[in-house]
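The form predicted on its own is given below as one chain in structure tokens.
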Amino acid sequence: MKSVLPVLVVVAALIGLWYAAAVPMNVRGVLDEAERAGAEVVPASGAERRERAVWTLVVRNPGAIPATWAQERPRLPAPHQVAAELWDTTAGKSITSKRSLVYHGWVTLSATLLGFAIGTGLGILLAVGIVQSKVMDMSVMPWAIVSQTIPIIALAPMIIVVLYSVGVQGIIPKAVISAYLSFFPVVVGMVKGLRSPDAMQLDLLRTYNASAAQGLWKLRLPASMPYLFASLKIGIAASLVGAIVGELPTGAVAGLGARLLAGSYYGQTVQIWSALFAAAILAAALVGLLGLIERLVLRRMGVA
């Protein structure tokens, strides 16, 4: 309970700030709606003018939800609007419906997991090569670092155009972008983990005349597990971002990126925010799953 209370306090404070920020952000929309309806927004003068101005901008009718928290297309949706949209597009829709966030989330998740698997595999292999070979350490590692300086928003359309030109479509281009973002954290984490054994442990293996492969399997890989899982948690979140970014330049009709695009095209800010929260919830679930697997693996190894 003591560990949960600070989190709840912070969440409550953020929600309060969110509600407060929605008032000035949506005031202009309330005034425009009132003007179009021909309503008198502000009386002529005096204290009544100031009082009525504040009341009209914040509350539609006495006892009603504030008008700035109930617009159909607000600049900044109120928390309850986003929560209602999330509930309606998850529990309120069939998972096969194209209006269901579960359906769109699965499309994005498929590309995320495939890209994450590719990026993780390449990252582990590259890290092993870097640790075992000084030539790769001097040549490959700098290029791996340089590759991450290219903005993904600029690289994604190039990858998609190139793959489309050779007939590769569907989930593969998104998975390639996801793999691009996820492999670097794995490389860095695994290199650090594989180099974590100290000199005494390595000398002991040499004393027993262990080969490089035996040293890798018996010492370096087990020692790298905590570093690997830490980098995997970063990689899975980056992979999800890559899958969403990969959906944007293609004009995709399915996926969380497609929901963001559709909301942007039609000015549906509530839809945009609900898709963003769905992506955040999905990322948290994936990171939590990796954390559970980490505890099980490390416990089996006797580390935790």
Partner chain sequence: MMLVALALVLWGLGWWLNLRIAEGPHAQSRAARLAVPLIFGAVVLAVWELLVRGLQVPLVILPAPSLIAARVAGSLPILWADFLQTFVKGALTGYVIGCTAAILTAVLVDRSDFLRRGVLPVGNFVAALPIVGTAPILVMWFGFDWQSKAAVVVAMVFFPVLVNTVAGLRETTAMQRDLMRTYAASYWQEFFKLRLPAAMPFIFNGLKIATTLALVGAIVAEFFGSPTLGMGFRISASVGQLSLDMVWAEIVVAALAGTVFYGLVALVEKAVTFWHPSQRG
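The form predicted on its own done, now the form predicted together with its partner chain:
A single chain, with no partners or molecules, comes next.
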């Protein structure tokens, strides 16, 4: 609780920095617009202004500063512009509208969640297999670890197109990408968790002559929970990135990735930023939700 104030100060500083950065980023555009509108700017011609450093322009035209926070297509939109766009496209639009961020967010979220569920389920199964079977451990585990160092997201465009060519479209291809991106972190984290009980605890079960299944249910699975949740948080974030990147290559019309791409085609910076923040909010909400579930589960188990 004692970190509330420092966090607020840091966030406020970041927002302040953002406003400050918007001034030099946008001042050229603002002055060009002002010149076209017939206003007095120094220096008067665009060619001359291009010669000057942005800071000189800001100092010579202090009156232009408020306008740098209110452009329609700024290079860097000000925080309140992004917030207004976010509010406008969520609360201000019917959620079935193509202009509603809730609609686009849901398109991405549904693929994320489906893929995450598949990837996590398979990941846990493989982890159990690896812990129970020595030959699986020795064959598969090194590759699972190596996979963590590879940008496997590069497969995404291919998966979309290949699945499209065999007639699979819509949510499934994106979910496949989300699934394999969350799969490997869950396998690696879960194996670590299932192996976390120490020798004494395992020996105790051996003195009870417990079966492998009993050892799994009564010791290994409960002991793995903290590790599982840690990798689930990494996995869900990776899933979301997967779903967003999965929307890029086919020029999808719906989803947060599609909003990013469309925004960058048409120079709609405010739209890009609001899609980016929607994705960030989604990621934060998903990770936060998992954190909440983690706390409940661990408290229920009596370990936290």
